[in-house]
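In the form predicted on its own, a lone chain appears below as structure tokens.
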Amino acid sequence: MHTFSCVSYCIISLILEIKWQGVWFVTGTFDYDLVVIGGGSGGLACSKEGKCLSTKWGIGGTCVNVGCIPKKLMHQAALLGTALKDAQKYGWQVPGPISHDWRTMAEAVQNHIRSLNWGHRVQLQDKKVTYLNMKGRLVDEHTVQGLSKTGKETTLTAKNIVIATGGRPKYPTHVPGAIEHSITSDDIFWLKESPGKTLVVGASYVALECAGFLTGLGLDTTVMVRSVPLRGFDQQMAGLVTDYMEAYGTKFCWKSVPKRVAKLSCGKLQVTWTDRQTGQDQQDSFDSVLWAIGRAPETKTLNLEKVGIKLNKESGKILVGADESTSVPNIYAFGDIGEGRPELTPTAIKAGKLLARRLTGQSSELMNYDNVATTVFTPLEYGCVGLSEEEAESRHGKDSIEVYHAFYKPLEFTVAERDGSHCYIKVVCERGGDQRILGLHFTGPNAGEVTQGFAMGFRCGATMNHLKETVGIHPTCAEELTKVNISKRSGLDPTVTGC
């Protein structure tokens, strides 16, 4: 199979032919058979999938080099702080007063996500793959132009082309200073010295994530939200989260809304923000200010409303069918550019594996995006699976759910005497027959790790039932998603007593 792969930067692969399980693929009338627009995550998975690769940020797209990774390492380094202090609690002498230092936390993840860029280079060299890094956009339904960092260019013409061009961070155009002198999460994990007292300006599980790692270090830390904090999670779930940040050290200013940020001559910036509730204006200073209020997908560059790829005109993401389909026969898109689709990357990566495979022929598997599984990383973790209570309720009734929950505290916060208070476990089932689990939220220490297995379960069609007989492994805070017995409805006390 002839391939060819480009996105913001794209490589381009000069395979004339490959053989495919057995049978040989050739490129007919066109130059290629498949272009994947797009280097992130998904792109990768798709083109590797395909024979093909692009890139975007380097190699690795949002998730690698300014997202899911730094985003982690920087979580962890915060933990490891908290944890220290546990320390003590625990029997370990240590000397002086605890700190941190930027620099030296920078470099190492930057350096691993730089290792990381190299063995997906190295990938490529296996694959026997050549590319190139070119700014690419659609001629038309079957062509792609490519621009490289030297202007030269470069036509190539494919018989099906996907589009993986992801999203980037919006900043707000109606707010005089943001633009100039602020920074989104595209910039906070590569800044090379620290950033100070920060303000946050969003509530998503991006804001809350970095407010949380950027606490954890010992900055001063304010997140501004203007109405509900994780938007689209389940909101009994989402105050624990702000609940458990507040005791932890972050600020929040509530219902409140910028109107400007301006430099001072000392070099801080001055933020003027709108409280809603009172109608005021207020004001602080702050070393930096992290926009982080949703992002915008990377197709206004991509000329797609010329070839006739249609779009939500709200969000700018195109308008996708089951298959990954466009509104042009042999476009496709996934990822976080396609409406209505979880802005999460390993569902980019399962896509576009499967949107490869059936290109190539080789499956028709479509892809499942129901009940993806999710973990929040905030000082507090918090990962579920399936519905909300709230989308529960919109979809079943009320009166056709029962809701089991648990408050519990985590074996390894007891000696350390930190408050377990948030740490909360919600199944919402279907009120008849074996109640079908429909969703399942944790909070907790490693909440990630805990959902990810129950999410297997899930996909299985796991039951009540099915949970109230297994047996949990004692003692971890997973068990005590086996023995939730205490339901909303009944009014009893759900505190979890002894071990």
Given for the second form:
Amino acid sequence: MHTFSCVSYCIISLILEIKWQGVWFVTGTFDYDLVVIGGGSGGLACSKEGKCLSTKWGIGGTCVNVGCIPKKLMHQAALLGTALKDAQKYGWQVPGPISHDWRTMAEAVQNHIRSLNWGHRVQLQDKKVTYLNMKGRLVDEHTVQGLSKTGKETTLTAKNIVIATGGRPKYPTHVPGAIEHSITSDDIFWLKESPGKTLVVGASYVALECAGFLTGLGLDTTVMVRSVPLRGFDQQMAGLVTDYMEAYGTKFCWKSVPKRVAKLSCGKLQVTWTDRQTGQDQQDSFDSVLWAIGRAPETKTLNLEKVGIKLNKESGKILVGADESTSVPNIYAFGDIGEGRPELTPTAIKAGKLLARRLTGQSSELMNYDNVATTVFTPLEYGCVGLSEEEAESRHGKDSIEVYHAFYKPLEFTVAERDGSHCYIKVVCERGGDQRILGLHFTGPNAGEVTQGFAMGFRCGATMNHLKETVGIHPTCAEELTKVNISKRSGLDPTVTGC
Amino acid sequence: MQWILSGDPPIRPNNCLWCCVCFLVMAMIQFSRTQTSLFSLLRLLSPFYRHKVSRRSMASDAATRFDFLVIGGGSGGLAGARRAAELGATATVIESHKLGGTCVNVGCVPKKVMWNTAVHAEFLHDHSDYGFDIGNVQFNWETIKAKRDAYVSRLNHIYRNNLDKTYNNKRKAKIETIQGHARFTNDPEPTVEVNGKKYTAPHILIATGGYPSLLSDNDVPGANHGITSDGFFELESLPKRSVIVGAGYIAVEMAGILSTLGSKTSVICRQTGVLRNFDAFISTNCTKELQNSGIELWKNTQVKSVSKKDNGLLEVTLVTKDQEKKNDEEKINTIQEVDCLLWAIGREPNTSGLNLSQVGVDIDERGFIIVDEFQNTTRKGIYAVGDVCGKALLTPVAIAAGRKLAHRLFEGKKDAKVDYSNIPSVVFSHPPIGSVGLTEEEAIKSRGKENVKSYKKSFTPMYHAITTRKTQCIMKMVCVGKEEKVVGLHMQGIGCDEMLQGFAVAIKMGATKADFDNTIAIHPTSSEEFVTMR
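What would the structure be for the form predicted in complex with the partner chain, rather than the form predicted on its own?
Time for the whole complex; same chain goes first.
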């Protein structure tokens, strides 16, 4: 009794959540009950006893290799850079100037990733998962062909096939020199040397996170934004995130689009861009150019359309139903590759587990993709759950929502004499009745840790009263969420004073 | 002016006692029967008229009358007064010291500043692992002391401004602040006297807080050479050799700060570990972390005597005896050259001088004011909130109690009261501890062992993935019944201080284990481990 999983992207600690009851499976003419293509967060969570194929990265996918894990560690490094400046205000005499060695940090991060890859391999072995380091492609709706690096082919048949191959960063198609001379988030964490003066193109969370930690490590960093930052997120919050970055040294080229990238004889990259407001072209040279303009699904080599799997023509992602089903009855898809799905590790893990439970008949529970909490690890972290103010307005109407807000100053900022004007809380709720919370937003230190518990309260249906009735924990930043009481409608000053 | 008096320049090094005294606030009421009836009549008249009359009555021995008289300008008193004023009452705060109380002056705020200072010391161990090249770092206590004091003064001013700008909407009057000690008089109606003047109100709130306990020389010879947490905030330099007596959260926090900043620190505890009233999982782990961080822990030990040597340093004599072992002999040890002996053995209420017995406000055997769930004392028209009641000594609890009381008295919300269950709190240890609800032991006691199920997790936070220094994060969830209702959450680790609040909201809402399971994780965080527990 085997299932089979070919690797591509994300986490492993949750691997093999599901107790597959082998006896329930009558494989009949198939080699396996289930083949999972993709060994990232979702794929690993979905598979139990199977084989894995690995693509470019070690097992663990985007999250472990080129996503969440290395970015959080580098974010942490940047925070320590800021802390070193704060420390001097706290009475620590640090002999300057402070320098940061990229190589030391990068090697430590890369070694950690390799240890995670190894840990995942060991875990798979322990769970009797056959791991195949191969690239998978569909032959028909029940057959998968794996191609190893050495060109060896393996053909496997399965009753059900699950595709969880994730996505990869996109390069622009009409910017000469972009592909030859630039990098993406797939490369940044694996650079042996410092990227130096860097241009980050894009204003997605990936772009802002990368630009944020590069700035924090002391590098001259510019973000080029075509339209708005953090599209899809609450725009007031997004503004606070980028304002803070600007205040702490990240440069922004607003309303600008890159035209070409050329390599100069000195080795620097000359970037030409157009300022959309003035129509003028501008130029500057950088050591590195990083594209963070979105992610594209890993579907090209999978042979999807040939077996009848319908894709969204524009995004290239697989069209999926609420039960992760595709247009082919025994083939499922979830994670970053699914059309309209959040590109987040924990949703992929959860969706993978639930799918496995459904396929084994243990449960009929569907994944609930609504109101997924997330945190953007920019220099000023931003955590949120539920609707943005804009989205709440458009769904419920401006007159039917009440927005409570507060500007607070974290205690750790006061002695450090840091500008706290971007630390902000916004609770969007229904105006009538119990004032059920529709969206909760927080910028500040430790937003990731702060948001998780509130996301849970949110999931339980929290109202404004639930926040108010909970005793605060003093002195923390999180307690400000239980104290928020000024509505935007009142026009009163939302600045918090005193305890 | 008064607080300068009470905060007298220290006559001796251990001036903490004086600090305790300065927090004392007292009150009194004086009234003749005729005046009482006159006032009862006037109270029926318009607020405007009433106000005018009360102004006039300030003359000589007649008491100035307000709607709400608050004794103590700390967290609870200020919150109550401001809310009352917002609801239309004339409110007055009597404070003998600085506004802000324990929290702002000698508690949460300066403590957290020092904890943040100490956290930088931990970061400094990790900088090189994260690629930062830093040379020999020195710590200057004077810098942070000056900054901290300046910040506390700023807060004192903010509190003053907050009072001044809390206008009574109906009467366009600000909250009055009376500087001085209040004492209840023997008038028939509750009245307080401050600086020779009398004040009264139909509602009087006692929110005088507490102060750290200090042993007398009779209990332990030389005990007076020690300081308390109040004195900690007056230290002008980092002690070289610190001895902290106690095993509660204040002892743990003080020891953590001093040790992390570089003072050789010993903790003297009577039993076998610290935080004995926390979940055993936390208590054990915190004791272990304390020792791992280099703090010397003296178990089963008490201070026998303290003596001051010619060089000005203290010699602390300890007696150790394992209570469990009957035949265990007492062992005597001394710690030499101690420049900071800090008693962290509990807190006592600020009630002496209030003349409480005069007005029939009962206190318990430890001196704390007895109140019911609505903060009513045993005397009608007199209420108490905060540390002086001896229950849940936490700033936000006092604030909530003060506000609820104001809503009950001045907005007619008869049922307004604080729910004392599921109060979350954090200990700023290294790493910090978060805790809400019942410990496993408490849950078993109230629900029976067969109905309690606990989930535990222990891991090294990702922050330490590339550091040579390591700390653990431990988590415990206590559930009861078939539905696995979560009744307790306990944690220690980096980030736990900010992690707990949101979960506390959910637990207050009655969350079950399934609710935790159904919440999508935020990756990568430590808090996500709570929603992926199994």
